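Just one chain is shown here, as structure tokens, and it is the form predicted on its own.
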Amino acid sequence: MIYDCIVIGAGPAGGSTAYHLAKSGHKVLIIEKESLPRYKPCGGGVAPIIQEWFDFDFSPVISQKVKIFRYTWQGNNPIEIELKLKEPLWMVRRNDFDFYIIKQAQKLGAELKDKTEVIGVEFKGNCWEIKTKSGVEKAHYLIACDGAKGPMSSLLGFKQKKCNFGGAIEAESSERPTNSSIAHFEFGMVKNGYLWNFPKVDGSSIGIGIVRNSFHQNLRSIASEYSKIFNIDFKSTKQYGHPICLWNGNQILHTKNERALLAGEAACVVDPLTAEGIRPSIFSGIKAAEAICNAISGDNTAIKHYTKVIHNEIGSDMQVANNLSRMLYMFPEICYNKVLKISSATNIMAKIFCGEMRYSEIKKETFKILTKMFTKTA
């Protein structure tokens, strides 16, 4: 069997890629090193706009819907802001959500080999040979969606990626929130990041993440202290840590032979301000599938065009997010009191997160006001 495309990784990018390729009638194989469904450390916030990109219903894997953001500074000075969105923010369990997309792809004919680790890759003749511990798989095209820690970008010959590495530690608690429509954020207890407590139908996800270099902090200790606010014993709850591959500049996302692409976190599409990765990963996966479909149909520019699409559609917005990230984490207390507490500012960010608005739509005047405010403070 020589597949039209092999997709490495069964996260949101990989599942979305496989689904859209299979929907177009192509022979697809998904290779995943873990046994599915697998746990994925993640707050689980998902933009409702992704429903428009698929023709199946996501309702079975939406755990809760968030309508209110609640902020605190060092556990105090709280503010609650109601979100004025077309559709409330989704909260999901990643093991259920990711596997659900994979199963939809399987219904359309995509094949899955989980518990299968890739140990080598080589382009021979007119196809890729993917070496695993259980054998060799072949395909004309390859899409690497194996995340921040995955080896595929290196195996495919990509040079050091442009990204900032962040990190997160999360725990799943069975302690049910008093209000399941509220997502909690804490900004004063950790440097260059934030803590969260997100509601789920059977408990909550509580964790801490940093999006700029600040690894000298004791993240577990800080998260444990924050958890006490919700009567959660973080230390006695199973914890999961993982790196985050944040966007830090546009880069080439296709191989020189134009037969392989990077998508999802392997392509460093994670938002450097909010650390949102699910929506941009899905978007990149869908665009990667489109590129492969067009290439198979004879479009000689399709693979190169994929890199341009990601630059134009994601990279341009991520540059704005990067600038905002520098401001927020350089002057966190000012941003908390002067920006986050403003309902309109929070709703702009919520709309961006949910895909109802783009960073590029933020008015230039807003940046001028923020820059002037921070310059005076400094």
Ligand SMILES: Cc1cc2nc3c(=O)[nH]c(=O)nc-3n(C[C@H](O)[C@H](O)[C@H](O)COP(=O)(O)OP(=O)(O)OC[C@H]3O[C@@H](n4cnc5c(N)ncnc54)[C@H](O)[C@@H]3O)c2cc1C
Given for the second form:
Amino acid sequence: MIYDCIVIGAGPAGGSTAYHLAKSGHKVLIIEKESLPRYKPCGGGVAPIIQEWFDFDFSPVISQKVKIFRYTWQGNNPIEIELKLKEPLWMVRRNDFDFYIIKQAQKLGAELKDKTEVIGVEFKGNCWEIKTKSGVEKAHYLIACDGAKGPMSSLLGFKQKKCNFGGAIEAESSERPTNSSIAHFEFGMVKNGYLWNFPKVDGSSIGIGIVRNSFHQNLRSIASEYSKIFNIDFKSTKQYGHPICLWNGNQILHTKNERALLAGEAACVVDPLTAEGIRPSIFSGIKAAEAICNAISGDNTAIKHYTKVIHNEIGSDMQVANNLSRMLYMFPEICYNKVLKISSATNIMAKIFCGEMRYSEIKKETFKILTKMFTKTA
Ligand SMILES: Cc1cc2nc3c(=O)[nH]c(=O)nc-3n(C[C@H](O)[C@H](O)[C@H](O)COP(=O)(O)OP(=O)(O)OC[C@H]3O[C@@H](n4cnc5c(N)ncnc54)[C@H](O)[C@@H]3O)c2cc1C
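Given the form predicted on its own above, what does the protein look like in the form predicted together with the named molecule?
Now the complete complex, all chains and molecules, led by this one.
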């Protein structure tokens, strides 16, 4: 059996890719090393715009909807802002959410091999031979969606990833939040990152993440202190650490032979300011599927075009996010007191996170004023 396309990784990028390929009538195999449904350390905040990219309903896997952001600085000086969004921010449990997309793809004919780790890949004759611990699978095209820890980009011969390595520790708590429509963020307790407590129907996701080099901090002990605010005993929860590949410049996302693509976090599409990765991973997965469909139909520019699309649609926004990220994490206290307190600023960020607005729409002038303000005050 030679598949049209093999998708490696069953996260949001892999699931979305497989769904869209199967929907176009292609023979797809998803290979995933874990047993599904699998746990993925994540806050689980998802931009509702993704609903527009699928023809099935996501409501069965939306755990909560967030309408209010509440910030603190070292546990004090709270700011609570009601979000003015078309659709509130979704909160999901990743094991349910990711597997749900895979199941929709399976309904359309995509095949799944979980508990199957890819360990090698070779282009032989006119197709890929993908080596797993249980045998070899063949396909004309390959899409690597194996996330921040996967080996595919180096197996496919891509040079070192152009990304900023961040990291996070997350724990699921069964402590129910007092108000389930509030997402909590804390900015003063950790350098170059933030802590969060996101509501879920049966508890919450609490964690700490850093988006710039600051690995000398004791993240577990900071998260433990933060958890006390919510009467959560962090030490007694099961904690999961995970790296994050944050965008740090455009890079080529197709192989020289134009038969394989990188998508999702394997393509480093994660927002360097907020660490939002689900929506850009899904978006890149859908665009990768589109490119393969076009290539199969005879468009010999389709594969190269994918790299361009990601640069134009994601890279241009991520450059703005990277600049803002530098500013926020260099002057966090000033940003906290001067920017986050302004409800319109928070609403702009919420709109960006929810996919209602793009970074490139933040008026250049606003950006200039902010830059001036920060450099003067610093
Ligand atoms: C703690 C934390 C909190 C976060 N919170 C948020 C948030 O609230 N909102 C948000 O938008 N983003 C968040 N992110 C980022 C988001 O989780 C990721 O960007 C997103 O999961 C990337 O999706 P993906 O499909 O590319 O990769 P993944 O979801 O990582 O999936 C990759 C899959 O590939 C599989 N795989 C790896 N290697 C192999 C192999 N050799 N063979 C077969 N399969 C393999 C893995 O098992 C995995 O299932 C967070 C990240 C972290 C670490």
